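Only one chain comes next, encoded as structure tokens, the form predicted alone.
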Amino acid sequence: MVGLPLKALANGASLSSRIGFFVEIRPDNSIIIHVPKPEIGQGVHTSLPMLLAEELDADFESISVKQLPVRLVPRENGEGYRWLHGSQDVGGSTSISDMFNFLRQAGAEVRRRLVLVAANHWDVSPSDCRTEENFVIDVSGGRRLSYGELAAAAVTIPEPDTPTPLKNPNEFKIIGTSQKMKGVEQIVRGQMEYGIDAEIPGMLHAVILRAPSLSAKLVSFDASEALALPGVRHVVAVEGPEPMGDFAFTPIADGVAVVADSHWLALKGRERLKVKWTDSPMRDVSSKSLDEKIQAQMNEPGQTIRNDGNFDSAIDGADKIIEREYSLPFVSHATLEPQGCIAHVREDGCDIIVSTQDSSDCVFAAAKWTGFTPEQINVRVTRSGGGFGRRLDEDYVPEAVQVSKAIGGKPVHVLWTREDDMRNDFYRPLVKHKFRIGLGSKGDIIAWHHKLASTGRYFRRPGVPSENIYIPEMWLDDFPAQLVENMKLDYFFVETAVPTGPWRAPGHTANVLLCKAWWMKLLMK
């Protein structure tokens, strides 16, 4: 017999068995799948368990889900860190493609171990066994053992030297089917824990009065009236970025945090603050001035990123020329759950509880502001009340870390109000399009020039050279690439202090108008 004899279960062994990183099988034959990716409403706590359950031949109804703890480990070459459990970030709508074979492999390996234990117990070949909905079945003898009975022994079986074979897609029973969303009952009953709900013993509550205008800096503050309120414990400064500086792992703005026994008391204390700020270097910037700046830039040569054929010659020979302009404003994410973070800076490490799309950046942000190594940062990820790209920028993590440090390492929950969230976002970039299109005698497109100006969401991203800022704004293969012989794309980067970032999944939502059907309708007018 390999591993723990099955009779040990009959003698009182009742603990759940964790097989590998992701699968926990209980003696009652129920299964817990620990999901590496954060759930932000996109359904990965249902879809990713389906991948693993498929190869495990599990009864999907018996499966419950837990968020896998964040774990980074040093790379073998000593340069930086890597995920221990596979990628634990979500962004760009790639969770399924990232994890498709990875989690299937994990499920197949657990199934292999369960089959080995059952085959050894029955003294048959593993090839004489099949699996079905949490059971291993002896094909010839008709005997059955539940995964719950086999799990404790399966834990002790070593990993194979080569990957366990995966199913052929025509054998799928779960992948490609409709399944009930995991956790929906807890959501409906109000039992699901979001970051806004999280609590830890001894936790205080904080809100922050942030700079009222972009890039303004804190000069001084008078907290006497706030501290006079019973239950208001501390008032501390929060350091933001330098004007026009890099926002990586820093708060968006300077601020003053009021820490109290409750969120309501913190809000009341914030109302009593008297704060002096510097003038903002953005004080003369407005929508009108930005538009004038963009128009001036677009009248000059831009960064040509695609140039097929000879646009100038083709447009000169066109029978008809169509010119259009389109503008799109800055747009906030407006997630249903505002931003927030619990931080507890201890003597030997830091604990973080947060709604996030990028748990690795939470680790690195906390490490930067505490001086601890990433191994000393513990991050617990809750379900998020929406992400849409906003929670890829964890400016609220260093805010909470700074406050916890400043009040002597006490645990604190920094929570934004809706007003805080709308005024302090990484907005979708402001964009302007200009098109000049030449049609031939038969109405066919013979020349296409697209100019795009934007405030660039890659601006201030570490390590991105200026010539690559266009990448998330203008895609080289957008319509009508390779359909028009003479095609030119020009990009114009517009510098501004307005923080920008990804917005609701697609890399270039501001280019949604580049739809073939839409343009065909326009050109036929």
Contents of the next structure:
Amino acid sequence: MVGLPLKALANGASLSSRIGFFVEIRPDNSIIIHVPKPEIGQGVHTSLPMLLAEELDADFESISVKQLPVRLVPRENGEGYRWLHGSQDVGGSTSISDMFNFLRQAGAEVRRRLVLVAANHWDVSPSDCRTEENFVIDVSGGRRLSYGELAAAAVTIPEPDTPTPLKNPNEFKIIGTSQKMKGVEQIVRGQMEYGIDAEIPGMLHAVILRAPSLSAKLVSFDASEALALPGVRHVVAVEGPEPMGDFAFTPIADGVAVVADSHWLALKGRERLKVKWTDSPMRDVSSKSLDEKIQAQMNEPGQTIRNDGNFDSAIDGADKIIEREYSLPFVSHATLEPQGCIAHVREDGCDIIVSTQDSSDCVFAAAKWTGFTPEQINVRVTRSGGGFGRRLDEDYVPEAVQVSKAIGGKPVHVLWTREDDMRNDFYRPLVKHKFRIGLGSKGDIIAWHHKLASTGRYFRRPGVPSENIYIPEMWLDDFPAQLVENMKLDYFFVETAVPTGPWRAPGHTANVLLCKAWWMKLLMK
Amino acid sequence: MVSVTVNGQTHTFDGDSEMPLLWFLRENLNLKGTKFGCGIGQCGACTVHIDGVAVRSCIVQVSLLDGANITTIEGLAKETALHPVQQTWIDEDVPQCGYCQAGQIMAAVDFLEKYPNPSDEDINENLTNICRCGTYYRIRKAIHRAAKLKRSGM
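Show the form predicted together with the partner chain, please, the one above being the form predicted alone.
Once more the chain from above appears, this time first in line as the rest of the complex follows.
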């Protein structure tokens, strides 16, 4: 093994060194981890760096984090796109399981390179070195070199042919511990940047007056009074695509955008718009009419999705039968940071700055509405003021892109008000549950029938056949499956054009609550 | 023309008389630590201090604030030294998404001036800022801790 001269360690020592996608090491021995996934309050800007820091043997206190830019690249086989450095979407509570070994591997590889540089420098074998809190230590000689000193020379070391071995979990020092949230000091000082705070130089501000009822279309508008306000620059139409078309499950409302020098001026301008809309094709739909429709459907046979034992004969033999009915309304997400998006449609590409959970669909939506390829779209994701599933839909991107295009490609920040946010959501589906439960002589549950009617969120999703709409609504293995011998689950899909989507814990938030509430009630009898 | 002092600096304003303090801070002064959440004084994300009192800045017109002394989240720390409430917010690892926390902190600072030794009930009754992530449990812990820290003379 050739010993590297000492000056190799000092090369570029005044700059930080990026080793791989995720790790940047500074000469002062502090580390920046570039986190691929968006932080929406679920803690991935802390937990994902913990995975990497574990295998890197890093001092977690020395680590700060940055958001890695969104990068999709064409697949080698020419079919669609893949992530360059791991999935950058967050949803379904899957970030840790998705990235557990991937980021550990990345950390282990950076550590391998640092050890190799130190071993070469000391002219010892890498196996004679150990690592601890940002230092490589020569076991026999007791010499130490910091990661900061070694990093510059580690950058160019090629990747190994076989994956670098990972730690045995019983050696973990960081994974499994409680760590303070990265960025917490910026938050308490008011210095953390959210989507609402971001800027592009020369950016204008827009608010949109959206169709007042579902699926109503814009007929005409009179912007003269709005444009008479000093500082109001443009008033342009925003097109909501047909919900059954390309944006089948991400519909956006027809609207009129007021573009001004500031958000406040845009709001003032919006108050002065005069707009004509078509009648809503859903004008006869109300909570009452939906409830009547649901009751009628639930009197007919449903789609039986689980049928254990024989419910009908078991319920006939029950000592006692209990029946209960529950209804839950549409629920909005109400992220405390309202929706919004900054778009800059340039001549040869488009920049997006956005709080989102769905980085990839932001890229694809911007590509679709600009006509650019995904490679021409540059999406910068900020920290989000809450997600809860709302930011898995990217309706705010086509809106902002349309406005930027319509005003000659100037950068624009479309910001929603709270009222906009409440009225234009992908609501947790409205549901009705009916339970019929048979108790045996000892009070044990011998028969369980759960009927669920919902405005299923897979409605209008491309490629989903109608018999699969139940999938995110009623989970086959949800509690108390396999605990009750005779169990039947029936699903009823209720069609409505009200947009629906996932809402904080996919498929479970409504159902498990009720099933467990039931269970408790029965236990207390 | 009105004159207001924000975090020790004096600014004049003669714009739209209806402009809320929130948008004056965010758009005119580029102080973006104060957040927009609802615009109707309900959620508290925009809480700042006007003459030491916690106020929801989205429903206060800046044109009515001539001579007022305003402190925002950016002006709460003294140079590098955090306010005890900021410090205990870190110690108790309060924030999740963090979006409401500037408002929560500004409300808690004013509250502790009035209730230096608060009970949980005092906190629940007086602090009405909304946290969509549900950090209320840790907010209460951090307030109790800040109260102790303040009594110890920090």
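Residue numbers count along the first chain shown, from 1. The structure presented is a predicted model; accordingly, all values stated were derived computationally and were not measured. So that the term is clear: the rigid core is the largest set of C-alpha atoms that superpose within 1.5 Å between two forms.
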| item | value |
| --- | --- |
| Core-aligned C-alpha movement of V484 between the two forms reaching 2 Å | yes |
| Shift of D319 between the two forms at or above 2 Å (CA, core fit) | yes |
| Threshold 2 Å Cα movement between the two forms for G231, core superposed | no |
